[in-house]
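Next up: a single chain in structure tokens, the form predicted on its own.
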Amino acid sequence: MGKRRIEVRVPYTPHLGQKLCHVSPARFRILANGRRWGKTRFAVAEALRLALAAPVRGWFVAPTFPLSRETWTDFLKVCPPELIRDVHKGERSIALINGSLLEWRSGNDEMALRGAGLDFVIIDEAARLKQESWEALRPALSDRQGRAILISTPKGRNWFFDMFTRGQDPGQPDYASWQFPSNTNPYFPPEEWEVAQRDLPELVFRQEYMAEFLEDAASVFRNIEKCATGALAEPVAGRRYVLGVDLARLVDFTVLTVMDVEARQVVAWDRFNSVDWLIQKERIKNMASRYNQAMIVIDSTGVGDPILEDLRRAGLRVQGYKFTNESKTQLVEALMLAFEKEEIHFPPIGVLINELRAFEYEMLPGGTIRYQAPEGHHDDCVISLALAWWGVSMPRRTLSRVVTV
């Protein structure tokens, strides 16, 4: 008896750019395209095509397990239910009726990516995956001559950029790469392009929507070396100062940054951890008092709130800054603009410079930005500097209205 033929309809109509990527015979396909271009839907549809052509084992890999949720959800939307034999939500695996097995993995631990033999792998947000993870995955494709599809918006010029460059080289026919801005997707709203261009920092827009590989794009701040001038200085009678305080108790560091309001220069700086709260408060008091009763702008989120009240009861001038993703974005982008215009200056403090260079952003699914230090790094120096700059650059009435909500 012959095999039963099943005809199914897949709810996916590729646009022109996606079609170009589908028809490529290259073993390694790299898509460096803007946000909402349709990279994920392309990859899911291509995975389904490969999985239906023959019984295969394929992996979807993302930098973290939660980030793999989008390809998991998209696959279940695109794959007709009659083609699915089993769905294991806990293990994040799907078995198809023809014997193909698809699994979703986190790329966070490269050791967990070793050992499997794969017919294909799809890496989502590949530019944010560690190079070591790709190096662990690549041998899994060897014995079966497996394929790889890497999709991502760019993130500086890292290993993903190297893979993209190979795809542009006619001498490497196993590789093919494409670079499309978001608005080459015919379904991308034109007004959204204009709003994003207006509202986002230039570098963010160029990278996230125009899909440009920017030099040092992983770093949020430009002109760091140009602004790292001058030296710490003693207080001057009659001058106004602001003290930015980022609090920590054990793992992170408490950082104190004093800026001269008129010169817009960091004149005093301290960083410490594993210090009792009582001693921390004394250090803050002493620093503020020494610099002409400096206005203190302090992180008042969580444990910072009672410390703020203690400092106020001690007669100090204090403004609290409540951190949410939105308020942190405002704080960081104000500091970004200061660097862009070279309005801020500070001594070449090594740990501060390193944090500024490493500081990065992440575009969240809703289109908002989250600024943060890379995993395993600190951002205390950056936040302390940003709080000081906020106090220096914002008019007093605006400062009081914004930061005490």
Ligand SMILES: Nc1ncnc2c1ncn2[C@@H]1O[C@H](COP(=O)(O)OP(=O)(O)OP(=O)(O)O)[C@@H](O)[C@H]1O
Contents of the next structure:
Amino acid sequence: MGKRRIEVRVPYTPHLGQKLCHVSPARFRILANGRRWGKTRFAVAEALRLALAAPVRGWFVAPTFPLSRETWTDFLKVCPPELIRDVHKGERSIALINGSLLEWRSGNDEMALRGAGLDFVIIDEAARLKQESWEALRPALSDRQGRAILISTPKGRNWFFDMFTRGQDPGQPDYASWQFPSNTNPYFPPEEWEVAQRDLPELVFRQEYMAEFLEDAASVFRNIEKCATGALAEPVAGRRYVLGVDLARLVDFTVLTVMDVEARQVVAWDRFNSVDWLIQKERIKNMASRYNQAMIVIDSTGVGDPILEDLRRAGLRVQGYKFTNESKTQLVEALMLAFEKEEIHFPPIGVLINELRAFEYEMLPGGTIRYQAPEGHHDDCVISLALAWWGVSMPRRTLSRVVTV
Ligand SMILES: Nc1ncnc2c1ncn2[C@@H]1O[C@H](COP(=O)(O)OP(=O)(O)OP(=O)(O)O)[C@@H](O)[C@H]1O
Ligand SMILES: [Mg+2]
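Please move on to the form predicted together with this ligand, as the form predicted on its own is already shown.
In what comes next, the whole complex appears, and the chain from above leads the way.
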């Protein structure tokens, strides 16, 4: 039977950055580009190109099965239907009319990544894939000298960073890597760049949009000295105040931070290390009543919850803030932004300044940023300030995380 020649139109015209990545002959291509750059679209189009050039077997891998939906739906968008012989939605595989077979896999399960002889693999969100999963997958490319395309926004200096570094080394011609910020995609709306730069902490913007590989750990608050101005002040009739409370747990301190809502200035501050709940409650009550029945924002996680209940029963205005990894990140990032914009002010209190300086982020292997005090340091002053700031800036934000009682 003679070969059939068919004309197809692929609905994709690569932008300049994508073209550069398409023409690279490197066996391992690593794209460490910003959000919305067109990484997924590039990889899907490249997979289609490889799959049409010859009958091949290729995999799409993502850190989880739900995440692999990105390349799956994009592939179906880009691939002309007349090229498809079979689609298996459940297990996610597609057979093309030239005999190529494309399969989608989750990187969660290392065992399921072993064994297959592959002509290529595309890894989406590669920086969030476990190193073990990449190591399990890599030998599958050996028999057929298969290619790999790794696409991701950087997530710290993990194995993906090592791969990226190889791609920058002229002594390793099998590897090529790129690092394009989001706005090198001509389809990326310029106003989106400005909004992201304004609304995200600099650190997050640098990672997600500028595509920087952040250090594994570094300090998070900028402009500390510039914000450390003004003095403590007595309550003024008619003014609104917020009281941020971080409760002492076992060995740390209770810290009370009172902020003037309009002036965005810390006007009262107290730190003591009594773990006696009765004493803690008394001091919170006194402080709130002194500052015109200040609205209290308190860490209501665990033992904080009954304390919040007691304060409410005593007739005080209280908002609870429940801590999870995610909600702590939100709380700290809101405070980081306030420092970056120099919107917050507090008297130069030594222990507070020291805690702010020491406070750091840590990049977890999965690419999540965790904010915390370094080993052996406290973060009570920072958290108390962050809770007060949350209360002060609340009207401008969604209240979904705050439990009103
Ligand atoms: N060459 C192109 N032509 C037209 N539109 C494009 C092109 N490349 C990307 N886009 C569009 O830009 C948007 C982002 O593309 P894509 O999802 O591939 O980016 P990404 O870098 O994978 O983003 P994320 O970081 O969110 O995963 C999509 O709406 C996509 O359709
Ligand atoms: Mg993508």
